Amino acid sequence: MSFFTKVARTAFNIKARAPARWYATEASASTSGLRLSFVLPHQTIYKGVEVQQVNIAATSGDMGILASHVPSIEQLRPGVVEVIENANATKKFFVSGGFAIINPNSSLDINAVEAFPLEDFSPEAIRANLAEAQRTATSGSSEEERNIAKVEVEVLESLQSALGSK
């Protein structure tokens, strides 16, 4: 404890208190779902649409986001963003990276560099491209070429994993 704190407590008879811990408050009754905005540099996929849940692949780990989630900013890694619109409708997108911003007002903003519906991908094409990228990563002619191939391998392995869970 600093000298100033000791003097202030003595002079003003201030008692030490345990630090307060604050929790997320409950959502208001009018908020029944999560408002999602999902944008790319060239396209808006969702704009303020109410959804039930969104599952993201963040660098800190996979997470599910519901209304009234604790505010956070998450970096997205290559992986699947699953949007559960309601009990009967789910859409999956593969994103190469970006950010998810969870706001205190039960809204979620996802800004991705690239995102494509999972059903647009061919498992055979991914296997072929992955084999080529792995060859280049181990036997590329320059260090730059090998590093680019390593990034391709990471993205293609994530995509292959996502299609396996499709």
The other form holds:
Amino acid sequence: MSFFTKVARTAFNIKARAPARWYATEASASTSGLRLSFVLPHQTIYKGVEVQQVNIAATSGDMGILASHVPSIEQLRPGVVEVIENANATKKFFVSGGFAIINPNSSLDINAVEAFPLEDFSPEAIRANLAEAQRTATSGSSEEERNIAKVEVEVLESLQSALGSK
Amino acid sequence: MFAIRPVVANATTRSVGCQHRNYATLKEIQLRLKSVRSIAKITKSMKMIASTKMTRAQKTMEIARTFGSTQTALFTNADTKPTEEGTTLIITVSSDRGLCGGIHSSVSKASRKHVQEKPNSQVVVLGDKAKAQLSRTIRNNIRLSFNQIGKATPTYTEACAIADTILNEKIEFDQAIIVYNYFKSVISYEADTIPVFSESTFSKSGNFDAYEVEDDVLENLHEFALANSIYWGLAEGHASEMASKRSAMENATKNAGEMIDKLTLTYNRGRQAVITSELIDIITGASAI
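Having looked at the form predicted on its own, could you now put up the form predicted in complex with the partner chain?
Let us now look at the entire complex, which starts with that chain.
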């Protein structure tokens, strides 16, 4: 008899404790925003920070990512990564390339090679470098050099248009 | 007086012998002391250099660790498993410089163990020290080796160049493991591995269907992941090396200090003995007159 009451009590205890555990998981679930990790080899820009939305320029097209986006692997093209932290804080970074991985647990991992805030670029320097790169792209001495210059032109042109649209 | 004389006579003959030996050893001790002192100076400055380099390397390593672990999180999330029959590429990350404890043997040992498990795996060695150690036992598995590693804090460009060379050499592999020294703390490190999977292995992974992927992206992703993981390994290995070098040099300085103390003691004792015996000589000489 006492055995049964003990079992019943344990069962009750578990039941009584259950809401506390449920509450804890609920709490983390309720803040299920998009967890962003935005990392570079030499700098960590975001590490598991909750943000509202991230807009990226992927090779398959520009996309906006919200929480519980369908999991996917996207290659970034040179362009702007826009991080909307909340309703009134938005940061724009220009990335030269990398990968964005949206995981099933609603976390977004962006690995980029280089990224800088958009306002740190000087339009004059871009123009000068672009002219230089365009010259090398057409009249470079070796095939490899021309190809490198072509990539440079691509990056700089998209950088210029990103700055222009700001 | 009469009683003293024979004793004195004895003492003189003995002290002459002693004196002779003492002078020689004193000179030797002095030389020894000098060399130990200069070694201590060298190891001390090496320790200083290593600790400044370590602080810098540790900062780089922490960022690289976040970068690398973000990359490898994909494989964990996608539940990628190494294929049993596939070929493995082992990338051993070490450096060119010695005098840093068991850094190189730790990664060499770990790589050798992996080769023992899979005898047909290929090995790429970064750094001369590990290459020397590995070419003794698994010379035939080594496909490529790089040197000039670990002179300064590793850069991403270096990692890219290494990854590029590996890919250009057409080394086929289904999975790569990067064997590096995991930086546990400033006084401890441990050989660990970072996995990198080829696109075919990755597309077989358990959770792969959950992801939306365009086909041409996978190859790029694989190359990118390889470079990133190599960078992580390099940065982490460099930090461990500097930390280990620091403690090795600290121990060397401490040992040299102990040696200096001991030698100084012997030297002073010897000098005192010489002085005493000279004094005895003078006094007995004076008392004989």
